[in-house]
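Here you get one chain, nothing else, as structure tokens; it is the form predicted alone.
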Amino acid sequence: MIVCVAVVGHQNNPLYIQSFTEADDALKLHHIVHCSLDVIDERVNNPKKSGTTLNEAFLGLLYPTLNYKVYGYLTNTKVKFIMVTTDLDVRDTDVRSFFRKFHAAYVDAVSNPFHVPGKKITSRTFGESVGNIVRSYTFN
């Protein structure tokens, strides 16, 4: 089950964070998203150590915790997408597919002429489409 998704700008400013659990877990999930930014920066700045290529948008598993797995995706404009899931057995192809749909929803949201680049995404339509994408993915 996907418990949190986030969009983080190229200057590590949060553009959209949505958790799909109880309010008590929201702060913990925000902390996990924030910690994953360090892992993304390390992979981008040291591609030989991490084994990822810079032309690859999907960063894969960033790090596992006791209860969660954190996955990352980096766009060409250095906007980061982060997904936190409780499923411990997840196929990379499913996660890639999720990020492609999430990226498409993001592009639709920022293509709105009333959206200010670099500002938080407040579109209700984007929130609904993200919710629909998350509900359609169960990784087990």
The other form holds:
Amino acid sequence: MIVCVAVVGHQNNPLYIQSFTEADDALKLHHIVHCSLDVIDERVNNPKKSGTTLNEAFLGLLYPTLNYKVYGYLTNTKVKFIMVTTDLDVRDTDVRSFFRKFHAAYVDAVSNPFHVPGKKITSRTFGESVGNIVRSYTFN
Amino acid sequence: MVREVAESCVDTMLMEMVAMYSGRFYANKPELAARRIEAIGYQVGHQLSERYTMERPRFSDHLEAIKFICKDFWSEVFKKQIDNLKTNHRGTFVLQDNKFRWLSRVSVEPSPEKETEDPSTPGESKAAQAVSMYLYFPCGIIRGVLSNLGIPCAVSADISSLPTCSFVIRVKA
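Okay, that's the form predicted alone, but what's the structure of the form predicted together with its partner chain?
Now the complete complex, all chains and molecules, led by this one.
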């Protein structure tokens, strides 16, 4: 299951971060998300390693930890999406389609004329739709 | 999901916006009115770019982003592409639209003092100034799109003969 999702702005400012666990491990998940920002920077600035996936929004698996896998996605507008999952056997196509839906939800949220660009996303509708997307994906 | 807005509504809104800002809010300060209208365009462009760049890979250089504006973005907003793109390869781009949609219904009244053929007669420059007020909004849109794509720039527009219009983009180094 997906335990944490985050949206990070182009200056690495957090726009939205939400964990989906019962346990009290929000801080640990935030730490994992934070660490992944460096990995994204590295991926984007040294695109040779990623080979064929040049300039694609989906960045693939950022790094695996003992219990989690961290995936990343970078839009044209330099907004980063990060997803942390506990499923260790995940197909890339599923993650891709997850990010596509997540991105669509984000675009809907920031197209709100009352949203201030660069500020945290406080929209409840966005939170709900992200929750629904997260619940609809169990990669098994 | 495709949602469309009646073109006449957009035209009316643009007209009213210019009339409000340059006629009422900042009647004696045309520069300030222009800046405010440009800022509205900036926000619109900023938000539109988020949606229209959704399904495409990231742009690797400035030219690709400008081409995106010329082709895809212009088709989404104006249902046509930019007719001519020029660049000096040093950060200046000129986008020419031979029939800019928001100027296609603008006509300039021939000035009463017709006897002087000098193009800098007060009547004509006033008309040109009035038309240029309508171009701050699209300039702001272009600037909003580019800066959201990580390209800070300045955008200006000039009109040589209606409804041809060119937008000059100067990328800030």
